[in-house]
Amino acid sequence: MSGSDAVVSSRGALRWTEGHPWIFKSDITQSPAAPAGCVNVRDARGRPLGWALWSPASEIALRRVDADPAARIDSAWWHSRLARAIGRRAPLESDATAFRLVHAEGDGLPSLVVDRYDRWLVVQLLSAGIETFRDDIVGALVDLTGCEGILARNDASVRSREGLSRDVELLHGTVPDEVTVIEHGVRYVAALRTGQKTGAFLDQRENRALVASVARGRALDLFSYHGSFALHLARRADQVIAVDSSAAALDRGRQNAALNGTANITFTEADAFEFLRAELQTGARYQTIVVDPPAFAKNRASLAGAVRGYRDLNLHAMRLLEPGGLLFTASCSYHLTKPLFLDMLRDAGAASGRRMILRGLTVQPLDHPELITIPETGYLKGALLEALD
């Protein structure tokens, strides 16, 4: 047995047979004398496990790449597996500019992000271990795509865990500030090196396309952010009411708007906590609502008050909707599972007074695989809701 393979117990063996990729420092019995990069494993009996990212500075010290132990993890086999994650996207390529080309653990490539828009790249390195194959994966990325550029968007707070920087860097080529990209038709500007995430939400293009498959008559867009939804909605609602906190967003959302000749939405500057009471008081009703909040749990700890503000802001939308109306709500917070997302609008359905049915349950599109034994993978649910009466 090498000095430089990490030797685990038989609790971080374990995970791997069940499927989940991640070894903890607490599991590691011996850690490899080797920096960042990429290690042998075997476990307490010196029986062979495959091969792992190694991070020395991470409670997720292992990430497992290759179950085989004759496996290479050279360029060849990153050009291989980065090939095969790109290959599943072909089917979106009909519809869509912009989408996500790996999501990491999901695509067995851990801690690597990977976002196309259009003809440019952005990435995220989101681990020591994986930080030490940038040159390789850069390699692939520009053969298999023939992208003009690609863009590094390192600026995650989980790099600091991994003792990295945080920086945004061009890696490849050249990268515009923003891209106009295509979703089912409708326009809209991502702004690569500022925008969330890498530049936009990619992770909603399906729900979108949803929504506006439905839409009808007056429409109200909470959590609008860059107008996303809202401009799906106005493909068919007759009216939009689009609500965001921030000034800068809904400047952007208005871009969005004339980009696409849409003149049917209402930009609003409100707390959507704020605007939907005031709507109740009005008695103000919508036969199409969007809710899309940001994460309320950012971790375990804030669930209880996430759970509540998902309740209350479902439980007004609810209220506002006339007869028939539908509403469509998501949460992207990881730790509000699926069975609590539905207890949570069980009981806000409950509070209304209103009979409501559910229409559908959406989980993560195909660009943004979410494997069963990784449930890390997976954050995003949502649901389409109808009136009864």
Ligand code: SAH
Given for the second form:
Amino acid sequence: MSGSDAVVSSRGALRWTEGHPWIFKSDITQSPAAPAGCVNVRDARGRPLGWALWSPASEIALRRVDADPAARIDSAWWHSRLARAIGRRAPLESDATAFRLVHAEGDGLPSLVVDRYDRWLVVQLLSAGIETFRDDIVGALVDLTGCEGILARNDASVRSREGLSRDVELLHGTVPDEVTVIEHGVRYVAALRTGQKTGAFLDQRENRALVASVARGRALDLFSYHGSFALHLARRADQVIAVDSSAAALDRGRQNAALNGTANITFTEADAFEFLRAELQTGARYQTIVVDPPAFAKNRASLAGAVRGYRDLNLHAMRLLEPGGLLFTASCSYHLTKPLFLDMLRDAGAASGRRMILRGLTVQPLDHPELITIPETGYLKGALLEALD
Ligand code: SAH
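What would the structure be for the form predicted together with this ligand, given that what you showed me was the form predicted on its own?
So here's everything in the complex, that chain up top.
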């Protein structure tokens, strides 16, 4: 056994062999005498368990990359693992020019996110271990995609927990500030350097297409960001009101509407909670409503308050529906699990006084794989509901 190996407790080893790729600091009995990088992991008896990314400063100390102790984690390894992830996305090419190429642990590439926006890529290197493979990853991505540029949106707060700096950096070629992409026939501009996440909420792509297929009448898109759902709703609905609290996002929404020659969206800067209450008071009604709030539950401690927020939003949205009206509602809070999400909707339905039919439940799309043995890879869930009367 070498001093640069990591030795883990039996609890850590069990978690690992049952399919979870993380080992916490508290389950390490011998820390590797090595800087951040890739290390050999062994159980208490010295048996090799495979290879993991090592983050000396993080609570998530080890992240499995390969369970085969004979593997060599070199450039060819990164190339082949990335090729597999990118290959899985091939069916999306005909629907959209923006989608996720790598969803971290969901693709066996821990703490690495890669999003494609047309001919450009935005990456996030979210651990000290993955940082050390930056050159191998960039080289493989350029080779596999032929992209014109790669931008690192390494401004995510989780980097602080890894002892890493937070910055936005060009890693390859050139990358424009804004890129126009196509999604199920709708065009939108994503702001890669300044937009939320890596520029757009790619995880809702298939839900936007779903909602577009059933939209009608007067429609409301709450938490619209740059008009994402609204642009799709506008194709079938008579009129769409898009509400967001961010003036910058709404400006891009107006730009996006013009880009699509869409004239039936009104962009409104408002707090969604206040907007709903005001609409209820004036007696406004809608045939289609989308509720796609930010993650209210940032951690377990804020869950109870978050559930109240989700419940209020959905209760008000249900009350605003015409008989037969449709509500698509989502939550991207990891801590609000699927059962809790359904409980919340049941409570909102009961309090709304409306009889709501559950028409469908949605999980993450193909490009955001949620592994059932790794709950942390899943966060987004949605429901399509219909007001019976
Ligand atoms: N529906 C969007 C994503 C929404 S993300 C899409 O599919 O792309 C959440 C959005 O909610 C952000 O744009 C943020 O500006 C907005 N937001 C956050 N709090 C808000 C509030 N209280 N009222 C209205 N908008 C809010």
